[in-house]
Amino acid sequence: MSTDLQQRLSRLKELIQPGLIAYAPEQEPRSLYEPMRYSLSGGGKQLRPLFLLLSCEAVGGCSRDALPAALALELVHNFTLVHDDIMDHDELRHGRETVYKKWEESTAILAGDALLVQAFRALAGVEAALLPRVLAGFTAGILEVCEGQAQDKEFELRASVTLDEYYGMIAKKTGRLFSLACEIGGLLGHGTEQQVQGLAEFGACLGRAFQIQDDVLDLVSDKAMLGKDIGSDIRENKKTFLMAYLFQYGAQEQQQQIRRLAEKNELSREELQLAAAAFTAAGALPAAETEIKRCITLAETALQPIEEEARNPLILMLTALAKRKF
C-alpha cells in the first residue's frame, strides 16, 4: 500500500474513531456503556466506514459530509459482531476477549442492541435531501445481514451446501454492508447514478473476496496474527468456501477426513495442516485464490464510470485486503 494512501487512511481514521466513541459516552449505567466502548475500541480495521468515505471522495464529494453515515455503518457492524460472537461461541476478537466473555451474554446482547440504536441516531446527521434514500438502503441492508446470519446458522445443521448457496449467504452476511458502504458514499458525494451503481457493485465484489479470504485465513493463519481462534470454522461446521467446494467437488476420502476433524473440540497445528492438505488436494484452496482474483477483476471493472485517478485508492485497498494475512 502506497505511503499516500496510508496517510489518507490515517486522516480518515482520525475522523472515525473519536466520532464512534462519542456514541458510547462515559455515563450511567456503566453496565451498558462500558461494553459498548469496549466493542468500539477493539482495534478493528474500520473498513466499512473507510470505504464509504473513500467512495464519497472518489466521486468528488467531501468525506466530512459523509461521516455521519460512515459512523452509523460502523456502529451497525459492531452490533453484528457483538451478537455474532455469542451465536458462534467465539471467545476472542482482535486479540481480546469478546464482549460476552468479558461480561456475560445478557450484557452483550443489550450492548449490541444499543449500538444499533446509536447507528440510527448517527444517521440524523445525513444531508436531509438524501436521508430517505440512505435510510431505506440502510434498513434493507441490516435486514439482509440478519438474513445472511440466519442462513449461516441454518447451514451449520446441514451436512453440506452448494457453492451457489454459500455465495447467496455471504452476499447478505458480508457483502451487503460493503456494498452499502460504497453505494452510500457515492450517493453522499453526489455521484451520478451510474457511479453510485458502479460503487455498489464494487462493494459487493469486495465483500465476496473479503469473506473467501477470511475463510482461508481461519485455516492457514495463526491465532496471534489473526487475533482470534483459528480452525473454529471446521469445529463449528461453518459452510465456508472451502467446505462448500470440498463437499461439492472433493473425493469421499477428503470429505471424511474433514468430518473427523470437525468432531474435535480443538484442532492442533498438525491437524490444521492435515485439513489444509485435504482442502488443497480437493482443489478448494486453489479455487479460493482463483475466485478472489476474479472478484478483484469484476470490482475494478465496476469502477469504470469513475475517473482512473479517483478510483485508484479503492482498487489499492481492495487488492491489499484480498492478500491480507489477518
Contents of the next structure:
Number of protein chains: 2
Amino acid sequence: MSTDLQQRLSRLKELIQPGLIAYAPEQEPRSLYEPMRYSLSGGGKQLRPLFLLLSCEAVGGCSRDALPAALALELVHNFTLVHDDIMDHDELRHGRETVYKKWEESTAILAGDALLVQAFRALAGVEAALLPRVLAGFTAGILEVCEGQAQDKEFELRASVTLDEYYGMIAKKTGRLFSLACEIGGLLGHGTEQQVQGLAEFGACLGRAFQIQDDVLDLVSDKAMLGKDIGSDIRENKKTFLMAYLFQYGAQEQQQQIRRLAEKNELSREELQLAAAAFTAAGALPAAETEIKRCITLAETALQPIEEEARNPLILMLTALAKRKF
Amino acid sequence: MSTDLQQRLSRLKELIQPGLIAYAPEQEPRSLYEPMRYSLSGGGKQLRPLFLLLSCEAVGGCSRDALPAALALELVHNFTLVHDDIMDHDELRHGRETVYKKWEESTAILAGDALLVQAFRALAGVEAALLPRVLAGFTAGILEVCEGQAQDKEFELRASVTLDEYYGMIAKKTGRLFSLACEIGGLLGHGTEQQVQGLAEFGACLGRAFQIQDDVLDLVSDKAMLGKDIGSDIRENKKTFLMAYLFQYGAQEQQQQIRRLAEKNELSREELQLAAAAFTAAGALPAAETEIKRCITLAETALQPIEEEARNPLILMLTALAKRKF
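Given the form predicted alone above, I would also like to look at the protein as it appears in the form predicted in complex with a further copy of the same chain.
Okay, now the whole complex, with that chain kicking things off.
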C-alpha cells in the first residue's frame, strides 16, 4: 500500500475512533457503557467505515458528510460481534476476552443492544434529504445480516451444506455490511445511480473474498496474530468455505476425517494439521485462493463507472486485504 | 370503558396486529422468523401503539399516518421482552413459554435483535419531513430503555435502593416507551409544541403508574390471570416499588423477612402471603395505591393543552388501566 494511501487512512481513522468512543461515554450505568466502550476500543480494523468514507470520496464527495453513516456502520459491526460471540461461544477477539466472557451474558446482550441503538442515533445525523433512503437501505441490510447469522447457526446443526448455500449465507452475514458500506458511501457522496450500484457490487465481492479468507485463516493462521482461537470453526461445526467445498467435492475419507475432528472440544496442533491436510487433499485450500482472486477481479470490474484515479484507493485497500495474514 | 371507545380500540387493533405480523413473515430462515412471529402473536395488550394512535387522534391527526411509528414502538417493546426474559430468567409470558425457553438463548438473542431492526424498518415509513426528529427521539428513547434495564440489573446486586433511585430507573425502563408513544403520536398528528410536550408528560406519568401497579400485581395477582410467574420479582431480588418503599420506611424486622424470602428459588403460597404481610405492615401496598392515584391526576393535568372532548379517550384508557388485575 502506498504511503499516500496509508496517510489518508490514518487521517480517516482519526475521524472514526473518537467519533465511535463518543457513543460509549463514561457515564452511568457503568454496566452498560463500560462493555460498549471496551468493544469499541478493541483495535478492530474499521474496514467498513473506511470503505464507506473511501467510497464517498471516490465519487467526489466529502468524507466528513459521510462520517455519521460510517460510525453507524462500525457500531452495527460491533453489535454483531458482541452478540455473535455469545452465540458462537467465542472467548477471544482481537487478543482480548470477548464481552460476554469478561462480564457475563446478560451484560453482553444489553451492551450489544445499545450499540445497535447507537448506530441508529449516529445515522440520524445523515443529510435529511437522503435519510429515508439511507435508513431503508441500512435497516434492510442489517436484517439480512441477522438472517445470515441465523442461517450460519442452522448450518451448524446440519451434516453438510452446498457451496451455493454457503455463498448465500455469507453474502448476508458478511457481504451485506461491506456492500452497504460502499453503497451508502456512494449515496452520501452524491454519486450517480450507476456508481452507487457499482460500489454496492464492489462491496459484495469484497465481502465474499474477505469471508473466504477468514475461513482459511481460522485454520492456518497463528493464534497470536489472529487474536482469536484457531480451529474454532471446525470445533463449532461451522460450514465454512473449506467445509462446503470438502462436502461437495472431497472423498468420503476426507469428509470422515473432518467429521471426526468436528466432534472434539479442543483441537491440538497435530489435529489442526490433520484438518489442513484433509482440506488440502480435497483441493479446498487452492480452490479458496482461486475464488478469492476471482472475487477481486469482479470487484475491480464493478468499479468501472468510477474514474480510474478515483477508484485506486478502493482497489489498493482490496489488494492489501487479500494479502492479510490476520 | 364506554362501548364507543371499545369499538374504537378494536378498530385500531385491527390495524396494528396484521401490520405487526407482516414484520415476521413465514419465510426462511425459520429459526429467525418463527420466534419473532411467536413473540408478536403472544396476545400482548398493545398499549404503546394504542396510546400512540390515540395521541395522534387527540390532536386532530389521522391514525393511519401514525401507524408506522405505532408498529415500530410495539416491535421495540417485543424486542425488550424477548431479551429481558433471557436476562431475568422468566419462563412464562402471557401464559406461554418465553422465547428463550421455547427455543434457546441464541435464538432469542437473534430474534430480539431482528425485532429491533424491524422497528427501524417500520419507522422508515414515517412522513419524510418529520423523520429526522422522530428518529432522533425514538433512538434516544430506546437508549434510555437500555439504561433502565441496566440499572434494574445493577439494583438486583444491591441490598437496597431509595425510592428516588427506583423512580429514576422505571422512568427509563418503563416510562420512556409510554412517553415516547404519546409524544410521537402528537408529533405525527401535527399537534402544537405544547400539546406534544403535554402528551409526553402524560405518557411518563402513565408509565410510572403502570410500573408500580405491575410491581404490586407480581405479588398479589393470580398466576393464571397474569400469565407469568408470581413472586418472581422477590426471587430475582428486583428492586420494585414495594422493595424500595420497605427499605426506605419499613422496620428492621420487615426488611429481614423480605431478605430471607429473596434468597429462595421458589416461593410457596404461604411465603407469598408472608411477603405481602411484610409489605402491608410497612405500609408499602397502600403507598403504592396512593402513588398510582397521584400519577393519574398528574397525567390528566398534563393533557390540559388538548381540548376536553379530544383527550377523553386517553383518560378513559388510563383509568381502565389503573383498575387492571393482570
